[in-house]
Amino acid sequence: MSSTWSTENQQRAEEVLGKYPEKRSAVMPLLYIAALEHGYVSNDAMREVAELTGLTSAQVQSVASFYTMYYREPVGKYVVSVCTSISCYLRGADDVLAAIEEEAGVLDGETTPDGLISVEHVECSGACGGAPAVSVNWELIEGLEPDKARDLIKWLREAKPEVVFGDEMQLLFGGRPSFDWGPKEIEGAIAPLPAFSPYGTAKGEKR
């Protein structure tokens, strides 16, 4: 176990490794934990995961470079991702992206100087029926219009939420969803990583 990781992340890694008969099968969840520790999937993070799984650093890098949710360069506290696939494009995703870029003051692929917000375009968020779709730290918002997109950026700057919840952002900024959402979510994202409580990337709702 990497002695450079926090006690909490070392424990999470041990628990994840214990769930797989083959250590190499744990490479993806361990990359999430490593990214939480380092802030992104750095070269050191990939070497540490390689040591834990018995893989080579090149093998770990091949996984980290294939999946877009593993950021290999530093990103902001909030990563705002605009889907620009065909359904979202036809519903005005380019205008939404332009509004977000203008309000954030940075272009697609860039991070604000204060390190708070990164902006990116992504391929299919899987919410074609609720296009245009936007996510913040992989928490989804459907039916976002340019004016509401600007409001979203202002809210992130002013409120600086510790946890981002898709339900909350949908209520504040979203439009027509693809279908009626299910029960209210009880956990949200605390980092620019998908929210999974076993990996330490999610936190429950404030009480």
Given for the second form:
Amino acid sequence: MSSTWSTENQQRAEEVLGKYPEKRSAVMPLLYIAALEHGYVSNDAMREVAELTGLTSAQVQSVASFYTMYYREPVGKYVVSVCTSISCYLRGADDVLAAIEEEAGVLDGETTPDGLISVEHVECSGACGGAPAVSVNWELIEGLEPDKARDLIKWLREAKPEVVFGDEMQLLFGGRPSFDWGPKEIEGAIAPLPAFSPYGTAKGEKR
Amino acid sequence: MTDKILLSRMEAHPADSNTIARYLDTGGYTALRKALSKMEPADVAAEVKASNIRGRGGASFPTGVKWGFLPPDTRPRYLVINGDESEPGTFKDRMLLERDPHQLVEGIIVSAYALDVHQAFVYIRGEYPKPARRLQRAIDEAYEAGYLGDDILGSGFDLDVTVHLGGGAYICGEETALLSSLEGRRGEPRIKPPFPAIEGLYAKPTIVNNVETISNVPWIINNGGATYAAIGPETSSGTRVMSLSGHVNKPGDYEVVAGLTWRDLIYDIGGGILDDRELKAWVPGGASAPWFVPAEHLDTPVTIDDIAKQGSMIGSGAVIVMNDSTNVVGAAHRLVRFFSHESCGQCTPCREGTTWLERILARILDGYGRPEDIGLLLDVSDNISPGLRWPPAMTTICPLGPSATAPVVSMMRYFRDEVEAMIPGGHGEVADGR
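We have the form predicted on its own; now please give the form predicted together with the partner chain.
First the chain shown before, then all remaining chains and molecules of the complex.
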């Protein structure tokens, strides 16, 4: 058992393990929790997930390396993911990526020297109707034009929010969404992981 | 006769369509009460079969027929809901999960009752944390209300539902890859047969259905399968949510009855072409589908069968519109790059073929195309999927690789002169005559 993990993350791991008939199925959720513990999916993180699931480190590594969302190198506090697939491409996504690269001062796949912002292009984000789309720690912004994309980067750099909320960023920087978003969302992301409560990465709004 | 099934609640009650209070207030969980108190599981399955609903994930397979493949044995069995929505152009399941999650939860419970399933999973792509949170809250509310857990509404029927997030891999939308992923493995498709209904999750009988498909189940049980079957053309019954994106004035998710024309969809519903330009081409059913062009297809009907007869597919219902400002090589490159990135790497024709298609298109785009690239693109495509026909011939475990040839072949069929014009010295005869 990964006794080095925070009590909170150990409890999350127990909860996740209880949700599946076979422990191996918990590998992906546990990798997210391990990333929360370590800041990224380090070799230690993968070893610990192996212990928890009764697998070998190599088996866990084979899973982690298959998917794009398990960062096996340190990433910034904010991962800015620019969708450049077909619908966003048709609506100018390449200009959005270029604007973000320029404003952040790093290229696609890089992290700013202060460790604050990583920039990456991603394949289809499922926001095609609100193209071009960008997400910060997987919290979505739709209809983000290049100028507003620069503003987003400046805002992240200056405000350094502890929790990022999609709704807040959409209001500040976004444009036309794929569909009416409906009621205000009450949870946001505290790390570059999908903010989903059972994995311990979501946080309710303070207001 | 209704024209809206899935989106009516979110359109009438935009502020709280995701809550259990609003769901109950608008007829929610009546199908569950009806099924558990008045119907045998086989009756529920019979209504779904009678509805003729076909899967909304991409393959358009009849849901009732799929359910019928479950073997009559006593092994544990699972229902897995596919919410891995990752096909470029598609964003309908995201809306259904965020805006009306109880509709899906009720559909899951009723379907599980019909299938004698006591553990269901909803696999949601990792990039969709908000849809997952909305669904999880709905599930928590359903447990509190006694619609999930043990002895649901005193019927003796038990069901647990677990939400599982993916890690960023399009291929996990393929049902056997999804099951591999849910088992904690690399998301690699498996050879079929055995089909999941016989040997699925943990090698147990498993039904995998799309989010939109199962969201229809409460309406079908409330109103009867025959009523659903009567909506729209015979082999495209019911409504479906089409995702419009690209160069249209009003992109979005629209619930339509099949049988309208592409002109209706793109010009009336989609509000016409962006920047008042001419329509050049569109992808009728997600990135995998061969393109349509106005001269041949604009006034043809949008039904599963009509699209198939014309050599493409309705797929996930994602329509990507391109106006005449579109560089077709750029568009094809972007589509092929997606498949190249998402190839799981198991099968050589897909792993190598998509990589080379991407590289060749990239060099044409960069101005370094060679005259022989025209033939080479078709030759590589033909190696991935011999005959270049649709539905594609398969050299691979799953259809990802063959799908990657669709944009290349479409580009060559309709816009070959534009491709040749981008290649220095490319207007001459080429060895491959296709």
